[in-house]
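Shown here is one chain on its own, the form predicted on its own, set out as structure tokens.
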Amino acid sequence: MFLAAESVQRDSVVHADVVIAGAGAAGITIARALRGSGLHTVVLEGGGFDYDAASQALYTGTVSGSPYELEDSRLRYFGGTTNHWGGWVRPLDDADFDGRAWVPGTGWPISRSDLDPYYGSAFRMTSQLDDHPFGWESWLEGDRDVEALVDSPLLTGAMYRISPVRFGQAYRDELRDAPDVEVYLGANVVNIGTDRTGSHATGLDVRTLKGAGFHVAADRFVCALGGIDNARLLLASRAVEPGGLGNSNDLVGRYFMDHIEAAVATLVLADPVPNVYLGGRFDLARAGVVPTEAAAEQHRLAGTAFIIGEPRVASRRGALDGTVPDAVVKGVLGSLERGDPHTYSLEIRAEPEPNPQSRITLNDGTDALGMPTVDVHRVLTDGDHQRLKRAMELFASELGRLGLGWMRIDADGLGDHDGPLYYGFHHMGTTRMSDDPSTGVVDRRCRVHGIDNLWIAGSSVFPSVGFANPTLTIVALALRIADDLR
């Protein structure tokens, strides 16, 4: 059932068994999983069914550190960021959960095996595709006419599936028709209430843009507001804890991460790239090139993927659309000693080092609801820049060693400063998972340390991130939370 928050009597109390703040990928997944469970579930969504400028303006804040597009990097209406996501899904690898000893702060308190029971259902929900294994070898050995670009002990392939499901559209009818689920639209959560000890959540305070307000009381609460606003709500809930809920160790909002992305190079190759790296006839799948784990350890790399872009046409006369000088093309032809070269753009997608100085904090100013706005301070470490440089060197040297081609670095200053970089707008890490409350905000079940009935859903719980897009793991973790709520 869908209800307008404006229709609720001012200052009244709505009662439920479970309350979910936020109806993006995580919130919708949990609500959908709780249908028929015997639990009366209330979902509080700040927006409506469509984009609204006044609601979106509640995401406005400030940015310090590296440049960042704060407001437009997420969407504030039913379905959340799945309303504009690209649909690239891939699970995290074993090494992402295990961590890389040479990248400080990486690793999870859980293993890949803890999420394996959920990844299959998560994949069907996020893509609605068949669940062919993601393992590169299974694609090479199948009947899908897939071949590797690089056959090397240092570089291998990694498969993404791409079929974006708009959660707000795909699962709207199921929630509308569920007798035990109520979704309130225009319901902005501005505070988490607790008992006097701060160890038990008692309710959520809701406000609307038209000035109405009510309270929701329940036994169990889930914050699923995204990687920035999960932290924002905890920090702003200061009635009992002056520094905010779950923040006794000053960790809420810290370790803000986003995937490092950049268009970094032009590839000039002797042979065409296999179609699977470009989408080709595999329009629901696409491969990237990644360092093997042995190469990552040898070269001290974080999780890294190289994505090959659209081909450009080159000839012996150097007709390369003006993107590569004639002299370069002639030199490449001489070294390859094969026919006309094939050229492609190259993008890197890399894992950042978890950095406590990258963080979400509250400003003195407030939004239209009276909530403090946020400042996003994101800074890459020297280690991040050095790992980017080493990854590029590895890729280039393997192309040359194998006689496959040549690579020209296009990103001026790559490996030295943030200038050539952009980001995936994957907000992660601000309520990181840890068994030890002194190093994290939530435990391995995504429950806030020291609060017995408050869970955090979404990529804010990621302690480190690998190179894979986060949505598949967000949904897998949300399904796991739903099991705990039941």
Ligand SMILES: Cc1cc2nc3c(=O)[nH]c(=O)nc-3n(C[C@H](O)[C@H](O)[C@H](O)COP(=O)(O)OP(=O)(O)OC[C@H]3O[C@@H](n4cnc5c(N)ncnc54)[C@H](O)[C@@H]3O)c2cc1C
The other form holds:
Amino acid sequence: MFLAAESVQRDSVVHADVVIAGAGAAGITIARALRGSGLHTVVLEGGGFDYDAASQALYTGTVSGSPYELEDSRLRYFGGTTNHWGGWVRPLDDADFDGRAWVPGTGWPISRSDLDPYYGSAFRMTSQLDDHPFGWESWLEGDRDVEALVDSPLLTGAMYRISPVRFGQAYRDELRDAPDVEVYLGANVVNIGTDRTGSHATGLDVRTLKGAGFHVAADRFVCALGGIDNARLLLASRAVEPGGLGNSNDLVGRYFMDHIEAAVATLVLADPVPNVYLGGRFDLARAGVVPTEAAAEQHRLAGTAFIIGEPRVASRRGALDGTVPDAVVKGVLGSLERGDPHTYSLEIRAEPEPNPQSRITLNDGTDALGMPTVDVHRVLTDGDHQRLKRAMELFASELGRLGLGWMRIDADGLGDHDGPLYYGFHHMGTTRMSDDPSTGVVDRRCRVHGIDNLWIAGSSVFPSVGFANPTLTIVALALRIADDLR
Amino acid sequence: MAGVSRRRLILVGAGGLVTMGLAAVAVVIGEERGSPQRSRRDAAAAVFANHLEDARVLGAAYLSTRPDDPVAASDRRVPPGAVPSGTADQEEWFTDAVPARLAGQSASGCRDDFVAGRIVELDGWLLPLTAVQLCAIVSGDA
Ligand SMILES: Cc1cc2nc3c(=O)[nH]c(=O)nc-3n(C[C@H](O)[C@H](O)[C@H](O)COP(=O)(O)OP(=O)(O)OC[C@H]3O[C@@H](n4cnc5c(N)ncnc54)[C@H](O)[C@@H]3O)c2cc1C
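Please give the corresponding structure for the form predicted together with the named molecule, as opposed to the form predicted on its own shown earlier.
Next comes the full complex, and the chain you just saw is listed first.
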């Protein structure tokens, strides 16, 4: 059932067995999974059913590291950021969980097999597609006429599925009809209360934009506010711990990561790239080129994928004519203008190294509810830049070795800290998972170290991130949390 | 976007086969791909196929950054390995060669360059030395 936070009596206390803060991909997944469990579940969602500028303004913050789009990379209403996500999903790989020894700080305390029981259900929640296995071989062997551009000892393929389910729309009726789930809209959580020791959460303080407020008391609490605001709420809850809840080791907000996603190259192929790499008629699946794990080890690469973009011939002429008196470009591309080989943009998607200096902190500002706002300080390391360059060189030399094509690295800044390295709008790492409280905020079950009844749902728990988009893993972890809450 | 002045050159290794006037012929090189039987054109063949003018431009660009290239600077002498063994007049064979005659060899020469790290970076392009040297040689004909 849906309720307006405004309608709750001011300063009253709402009781629940489980309370979930945030109704995005993670929060909706848990609420949905708890239907019929016998638990009285309350969901507190800051926004309403639709975009609202005043609600969105609560996400305002500052950026002090590399340029970053803070506000638009989150949506503050029911369904959360899935209201405009792209719907690309694929699970993390074994090596992402196991870690790559040559990339400092990577690896999870759990392995892929811990999430395998959940990935199937997670896939059915995040997409409306058939359950074809993700394994590259299964696509090549199947009856879908998938052809590999490259399948060598160094480069292989990885399949994404793409079907952007909008959680707020897809699961709205189910939550409305669930007798044991109450979803409060316009309910902004501004503080987590605990007992005097700070080891047991007792309640959440809720404010509405019209100035009302109430309290929710429960046995178990889940923060599912997204990868930035999970950290923000912990840091802002400082009644007992001055540095914020779960932050006795100064880890909350650190290790902020987003995927490095940048169109960095022009690719010249002798033949057209197989359709499945472009989407095209494979609009339900799209392949990327990835280094094999052997190549990743040999070349000391992080999780990396290459996504081949649309053919470039049309736009290239406009971009280059008259502006680049460059003999090389003209020499190589001149032949392309005649339509012989095939030119594409090439995008790299790579995992950054978990870096404690890359972080979310509270700045001096407050939002309309008086809650501290955040500063985002995202920095990549020298190692990140070197790995990107090595990955590009591997890709170029392997394609060249196979006679498939040649490549131009377009980004002059590749290798510079201020270079045009972009991001995927994936907020990760700020409440990282570790068995050891001195190196992580949550334990392997996503429960905050030192607090027996507070869970964190979302990609803030990712200790390292691979190259895959995060939401399928967010949902798998959320389903696992729901199992623990039952 | 970088201009000529910012062109950067890294030359890893040296030597390499020479290619030229590469024809757009089909070369079966698919043994490591998903569909081994498919016949594809080679990249070298495709990029420079019948486009001698483009090759000349590229070659001139290369020479402007590397005038001392051992092959290109040597009076356009055909480097070892560029011409099938037993060819009587190598120079003539080289300059008059029909692109199709060279295609297979150039393809493997360029591919070998990538294996051996003989990669020339010209304005961001990561190009096989073989192809670039060929362009440098033919650029003098312009
Ligand atoms: C343009 C774009 C494209 C994307 N494409 C992809 C993609 O293709 N594949 C992929 O895997 N991921 C993609 N993502 C990322 C994806 O949207 C997120 O990973 C996912 O939505 C995260 O789910 P979440 O539940 O953790 O957070 P969110 O979906 O952000 O949900 C958080 C919820 O908490 C609410 N909230 C926040 N603060 C409070 C508070 N204090 N009190 C109460 N409620 C609060 C918000 O209103 C929101 O409803 C994309 C993101 C963007 C911006």
